[in-house]
Amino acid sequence: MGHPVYFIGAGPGDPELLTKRADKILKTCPVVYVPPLFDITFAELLKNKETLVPFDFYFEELVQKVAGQARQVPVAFLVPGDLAFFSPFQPLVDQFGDQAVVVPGVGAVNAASALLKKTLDLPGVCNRTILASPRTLGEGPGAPTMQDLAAPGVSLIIYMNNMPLDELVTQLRQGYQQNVPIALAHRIGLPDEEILIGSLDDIVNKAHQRDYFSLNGPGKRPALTLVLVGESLAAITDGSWWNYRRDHIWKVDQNG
């Protein structure tokens, strides 16, 4: 059967969130397959060890030169943003079945929110969060949109958004009939990260039309933007719901 191949939750691409166990494995391959930029971010920990980019092969081609290589050694996948959203890689994972070992990481939705200092799901303030990118929805009369998603009361998180940002916020303005905050994550984890935070009136101005979703470049892969609107971006808590969970859900039962 071989050694194995693992699938390594990267997360957005710093280094320095991967976790204990995937730098203990990544240590013990030789064979990495690392998607662009992210070969710079893990310079230091891919030093002596063949790289590759995965996207520069077929699936079938992939497949049949992974399988050689881990028939002699273990061989690894960077798995950029997090394996359990859109992620192209669970093909592989199917392919190599029991051979497949998923490390799990910091997803770069947990990223995004612990540089906003926020919790995307409050009681009282959002009471549910969806993650979905404009990309999958489909097309067609039936198909769902955006505005259709947005909603009061919901944490909506969008990867691989392929909108206009104008058309975008035109579409969410409709879904949550309100002017709520909004922000947009640009390649976090790496080096030039940035976080634009507005509200769906004021978004598009403070853009300054740059093209965050590479909309107007000659390459086709999405931008590295993810996109989190809803009010639980702008709330501020106190302490009321935390007293209720130590009296009713916390508290020891010192009767029983």
Ligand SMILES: C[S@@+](CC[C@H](N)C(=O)[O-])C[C@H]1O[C@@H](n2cnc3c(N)ncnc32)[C@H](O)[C@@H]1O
Given for the second form:
Amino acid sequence: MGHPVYFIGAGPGDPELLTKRADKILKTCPVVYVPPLFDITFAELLKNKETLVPFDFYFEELVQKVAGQARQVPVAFLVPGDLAFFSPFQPLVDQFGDQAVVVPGVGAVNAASALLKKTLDLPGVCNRTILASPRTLGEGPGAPTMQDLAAPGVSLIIYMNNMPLDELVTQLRQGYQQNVPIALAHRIGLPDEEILIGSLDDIVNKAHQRDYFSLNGPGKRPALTLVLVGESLAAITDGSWWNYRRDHIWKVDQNG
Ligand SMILES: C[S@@+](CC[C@H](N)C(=O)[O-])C[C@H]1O[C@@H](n2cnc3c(N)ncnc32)[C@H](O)[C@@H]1O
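Form predicted together with the named molecule structure, per the form predicted on its own context:
Up next: the whole complex, starting with the chain shown before.
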């Protein structure tokens, strides 16, 4: 079978967000497939390695190439964020079967939540989190819309947005039926990281017509902007849930 083919969750872009395990494994791989941008931010870790861009190849050609390389040495793919959500690498993982090893990473959503210093579910405020992309909801009369997903109590995490911000906000406003907080987490983990925080009613003005989603550029690649929406982004909590959990879940029962 040869050496392993690693799919390493590389985090949102900052090599500091690589896990210890991922770092250790990457060091053992002389051949690494690196998506654009990661070649720059990971330059130090990729020194003296053969690096290739996975998207330069069609699937069959890529599989053949990797299989040949893995006969000689361990091969790694840097997977942006983590494989768990919206990752194009699944067919490769399936293709390599037992030879594939998936290493978890920090997803864009985790890094954004840390930047905002907010958990995305909160008792009494948000009782569910939905991760979605308008690109993958489909088209046609029966396809769900962002408006259908937005509702009071929902933290909505929007990947690969391809709608103009004002249109997106109009749909969200109808779904939430109220003004709720929204954050645009742009290029998290990169040197020009930026986080714009507002509400559905003022975010369009705050964005100053900036093209956070690369909608006006020539390229088709989704911009590195994650949208987070929902009441939990601005909620301030007291210790009552802590104490409730201590009483009902955490406290050691002295009577066994
Ligand atoms: C193909 S998905 C990959 C998501 C990735 N698997 C993850 O777990 O974060 C690409 C989308 O993820 C979000 N994203 C990925 N990296 C990001 C970053 N560094 N900053 C902001 N958003 C990011 C953006 O919404 C982008 O359009």
